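Given as C-alpha cells, the chain that follows is alone and in the form predicted alone.
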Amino acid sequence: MNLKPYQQIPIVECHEPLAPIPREVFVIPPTHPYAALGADYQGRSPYFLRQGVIQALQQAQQALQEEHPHWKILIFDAFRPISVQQFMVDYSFQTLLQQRGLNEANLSEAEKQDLWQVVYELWALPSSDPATPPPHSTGAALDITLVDAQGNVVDMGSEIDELSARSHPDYYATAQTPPEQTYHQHRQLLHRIMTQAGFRRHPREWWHFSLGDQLWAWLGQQENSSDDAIARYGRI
C-alpha cells in the first residue's frame, strides 16, 4: 500500500505525555464501540490524548457552549494502539466484503486490493515504522461528534466510520432538503469550533480531527505553501 501525503511529513517529537481526558467536561461512552467488538486495548484505554490536545478540545467544548447552552462533545475514540488499528482495518474488510455480499476465498487479487483501497480510504495503514503512524496511535487525533442540552447524539447525516460517501465533510454542502441542510450545518458547527481551537479536519471524514500530527501540519502546508510541515507528535 502507498504512502500517504500526510506521511511523508517529518516528526519532531516534543515528547508530551498521555493524559486523561476529563470525563466531567465531556461525554464519553461507557463501552467502547471497538473494544465492544472485541478490539484488545491490553489494558490502555483509549480516551486518552496528548496534554496539549486536551487543553484545545478544552477550547473548543467553551466555544460550542457559548453557541449552544449544554451541548457536550461526545468522543467516539481517541488513542488507538497499532494493535487495535489493525484489527478495525480488519474488522472493516470483512464488514465490506459482507456488505457487497462477497467471499474472499472466490476473489482475485485485483479484486481483493480494489475492496483494500476502498477500507484504506477511510482507515490508515497499522504501520509500525516510527516515521509513519497511524494518526490515532499518536494521541494527537480523535472522533468526536456532538450531543445536545437533553443528551441526544446530533444527527450528522451519516454514522461515525461509514464507508461511504456521506463521510466527506461537505457531502451535503449543497443539499435542498430541510434535514440534509441541517446535517450540513451541524458538520460546520463541529468544523467551526474544533478549527478556532486549532485542530484540523480530515478531508474525508466529517469526524476526525487532529492537532499536531502528521496529518495535521500536511493540512497546514496544503493551507500555507510557505509553511514548515512538521509534526510534533509521534507514535506513542
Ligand SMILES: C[C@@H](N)C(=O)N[C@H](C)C(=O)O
Second form
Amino acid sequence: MNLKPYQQIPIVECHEPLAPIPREVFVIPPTHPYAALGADYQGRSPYFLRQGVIQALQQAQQALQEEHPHWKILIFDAFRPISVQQFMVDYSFQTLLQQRGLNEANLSEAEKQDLWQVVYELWALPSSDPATPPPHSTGAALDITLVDAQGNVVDMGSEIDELSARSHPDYYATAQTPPEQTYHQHRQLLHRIMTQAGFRRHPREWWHFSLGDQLWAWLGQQENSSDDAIARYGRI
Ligand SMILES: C[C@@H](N)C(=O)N[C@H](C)C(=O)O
Ligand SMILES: [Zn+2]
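The form predicted in complex with this ligand is what I want next, because the block you gave corresponds to the form predicted alone; please supply it.
Let's see the whole complex now, leading with the same chain.
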C-alpha cells in the first residue's frame, strides 16, 4: 500500500504525556465500540489523549456551549494501539466481504487489493514504523460527535466509520431541504468548534479530528504553504 502524503511529514516528538479524558466533562458511552467487537486493548484505555489535546477539546466544548447550552462532545474513540488498528482494518475487510456477498477464497489478488483499497480509504495502515504511525496511536486524534441538551446523539446523516460516500464531510453540502440540510449544519457546527480550538478534520471523515499529528501538520501546510509542517506527536 502506498504511503499517504501526510505520512512524509517529519515528527519531532514533544514527549507530552497521555492523560485520561475527563468523564465528568464529556460524554463517554459505557461500552467502547471496538472493545464490543472483540478488540483487545491489553489493559489500556481508549479514552486517553495527550494533555494539550484534552485542553483544546475542553475549549471546543466551551465554544459549543456558547452556541448551544448543555450540548456536549461525545467521544467515540481516541487512543488506539496499533494492535487494535490491525484488528479494525481486518474487521472492516471482513465486513466488506459480507456486505458484497463475497468469499475471500474465491477472489483474485487484484480483487482483494481493490477491497483493501476501500478499507484504507477510511482506515490508516497499522504501520509499526515510528515514522508513519497510524493517527490514533499518537494520542492526538479522536473520533467524535455531538449530544444535545436532552442527551440525544445529534444526527449527522451517517454513522461513524460507515464505509460510504456519506462519511465525506461535505456529502450533504448542496442539500436544500431538511433533514439533509440539517445534517450539513450539524457537521459544520462540529467542524467550527473544533477548528476554532486548533484541530483539523480528516478530509474524508466528518467525525475524525486531530491536533499536532502528521495529518494535522500536513493539512496546515495545504492551507498555508509557509507553515512549518512538523508533527509534535508521534506513536506512544
Ligand atoms: C475509520 C476511523 N475510525 C478512523 O479513525 N480513521 C482514521 C483515518 C484512522 O484509522 O486513523
Ligand atoms: Zn479517527
